[in-house]
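Given next, in structure tokens, is a single chain: the form predicted alone.
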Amino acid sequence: MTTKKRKERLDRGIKVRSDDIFALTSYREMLYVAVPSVLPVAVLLILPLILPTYWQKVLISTSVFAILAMSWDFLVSVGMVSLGQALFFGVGGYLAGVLDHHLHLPIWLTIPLATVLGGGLCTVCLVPVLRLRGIYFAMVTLVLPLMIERIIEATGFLGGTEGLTGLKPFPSIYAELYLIVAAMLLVLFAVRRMMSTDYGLVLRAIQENDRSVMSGGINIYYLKAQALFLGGCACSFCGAFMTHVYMFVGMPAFALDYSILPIASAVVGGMGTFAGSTLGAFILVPLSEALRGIGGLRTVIYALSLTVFIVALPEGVFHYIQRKYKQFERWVEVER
């Protein structure tokens, strides 16, 4: 008889026992339970104090890339795949520079005007191609930010390629930070904290059997349609609040990198999670920002680097890390 080795993965006692929170019997149960949702936390509102300013700047960026990844997976997580997160970010940030420019609005009245009317637009602009499924409503979304930037080349309208400029700046760079931060983190555990109850119970069973949801009687495409508001609002904060840390909207506003680069985030960091996608932002972004230096092998070694996150870890670095914390891993013999 031949014996053979296999790998066993068993939850931690300490896990097992803090499922149920009147099973906490000792401040290590309670740090096990806390640390993981406490630390992070902490690091992200002393970050802004200890960084020098170039590295501020990319705080900023990587958090609104956190968000616009968390905004596609939560559309992903509704049956939605989107390719144009680039089409919300835009739109946000033309409504915040019009607003300004021409109404002379001040910015704690441009952000959140521009963020509730970004997402109302953008979700009305959808609503016609909600019963396409997968490639197709992708083709769409992905479409729509490259045609609107060319009809703005095209006609001069809301200044045309020069953009419109000298609009309102925030008070200083800790308002920044601290804002963008703080909306990170209120995206993710308002998401998170959504998709756990019964509403997000269906908005979940939308994406893994449509069939089935609406055969109970329910109307899918009015509960995409407000996933998709949802969404596009996250998107549009993001765009009207670069457009005033820039103090500056234009083209650039609907560049592909507000797309691509939240898909990549969100499968490094480890899909379906929220905070898979916020990591992966944070790892991608500063190792671009970090590769800036080398020139032309940037590319080159950001693309690698890409590849071996995706193939080594297909499951996502959060998911692994999450598994390595909550469980352990034994050889144990199979008889044969």
Second form
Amino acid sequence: MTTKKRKERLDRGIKVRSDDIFALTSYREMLYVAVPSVLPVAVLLILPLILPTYWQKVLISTSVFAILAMSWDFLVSVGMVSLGQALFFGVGGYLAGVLDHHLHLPIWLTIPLATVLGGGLCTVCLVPVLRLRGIYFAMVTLVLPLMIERIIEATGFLGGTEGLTGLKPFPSIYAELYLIVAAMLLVLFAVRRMMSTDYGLVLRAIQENDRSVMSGGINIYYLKAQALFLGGCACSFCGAFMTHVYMFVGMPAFALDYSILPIASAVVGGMGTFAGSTLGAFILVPLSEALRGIGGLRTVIYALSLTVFIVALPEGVFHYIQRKYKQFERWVEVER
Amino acid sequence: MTSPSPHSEKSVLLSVRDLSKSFGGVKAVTGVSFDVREGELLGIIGPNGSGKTTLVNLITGFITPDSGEVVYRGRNITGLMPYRIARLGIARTFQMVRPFTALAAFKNLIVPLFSPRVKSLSGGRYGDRDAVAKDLLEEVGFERESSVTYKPAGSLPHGYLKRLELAKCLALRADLIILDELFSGLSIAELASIVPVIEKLVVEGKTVIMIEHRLRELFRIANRVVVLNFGTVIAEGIPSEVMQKDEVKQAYLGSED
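Other form of same protein, the form predicted in complex with the partner chain, not the form predicted alone:
Now the complete complex, all chains and molecules, led by this one.
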């Protein structure tokens, strides 16, 4: 009897029938399944403590863009292509500003209120166009934030071009860091969990074939409005959060960046998994910051690297890593 | 347009009255009227472009008619949203089969099982949707616990996709099931397994409307057929009689004359 060795995939024997059901028999196998979610969480919780101040700020904006990207990804998976994440972001930002500036509410009230009211307000704004599909819906979402920006500029409403200043700050940068990182992780795990329930399944089905969903007796407009509210709340939270980080809210809250960068993040990271959108934000935002030293050619290099990502890994970085991780092999002894 | 028929003793479930719809200058459906009685299997036939699918879309609310009305169980349902019509118990299949490709076959049925109609029919509870879905697939001819049940719907063969479409109607517990060219593209063997499923539905008291091109198979199971041509009803009656009519021969089977 000779002992020979052959290669075997690590997930062999763990996977049962589908990708999300596992039969775990040892700590090593549990580790294999747990590492992809536990490791990034651990890193994200330690990072705020070890980063220098400048990169702490980068982590904050990265997390914000990660949430915006997940929200975009979520809306897409329900069949709504939004080109206006800035709408949700800006509305949340201004609501927090108004609640602070005019009503003098404490920060622990302005942010939750702005989150929910922002989600609601944006939903109300977009309900009339929910029947539009694809590019028609996208155009409306693109136009709304630009329009609001101009209205604020022209009428001087909400502080006009000056914005609202002197808003309450967070007690410390660690409060900012841990709040936004926790929020990002919460959104990530909550939306992933939700999409695997029957409710999430029906939402995803709307994207694929809304007529078939309707003939299943399901009011897709009501479900889309719900999705819009959830996605809107996540972005409005970011807006409200950043208002207090900057202690200021102004027209830049409706800037195109907040609409475009989340889309780029989701595309680079890989759509449909939400972890991909997060990863995309964690690639693009720090990359953009790191290139800041280069000067004039920054945008060019940034655009080039974006193109490289999309051409080389059209499926998205996350899908690529996920596939490779599942293909990890080990040597096992076989008896002959 | 209602002619006396052997089924007249049964009550009318769906009544289409003088329905018209044009797209731009094209009159897709013009003044179509017919009744569907409870428990019957009505075939709707006609050459390509005669307005059959438009008619289905008009009945199920995907298109609003220019004039005329659709009455279901005595209630005017013209202009209602498709999901409202579905909730009243009218289910349909689509000519172009487009399943939820990424979902496992049985998970496709979660969508209609999620409908409030199913909840209210099950006494306010949804129950174990996965289990119900697997049972339904078995009813339409998926082998129990076979791998096809768990495969992504996008990878299923055509015959299974057609059965899946039918299962979606069953999942909604519809009283009126409209099958838009369910038989198209099916092999003789696949037909042989799906026809009994439809026959069983009728035995169980469901009402079925079948839009079909495969006349031989349809005539074997249909109680009555309506013949459309250029958007109007040119004949109506039991299959064997309808095919004897001159206008039908000319319009629809001219070459076989």
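What we label the rigid core is the largest C-alpha set whose atoms superpose within 1.5 Å from one form to the other. The shown structure was predicted, so the numbers you read here are calculated from the model rather than taken from an experiment. Positions refer to the first chain, counted from 1.
In a rigid-core overlay of the protein, residue 328 has its C-alpha displaced by at least 2 Å between the two forms.
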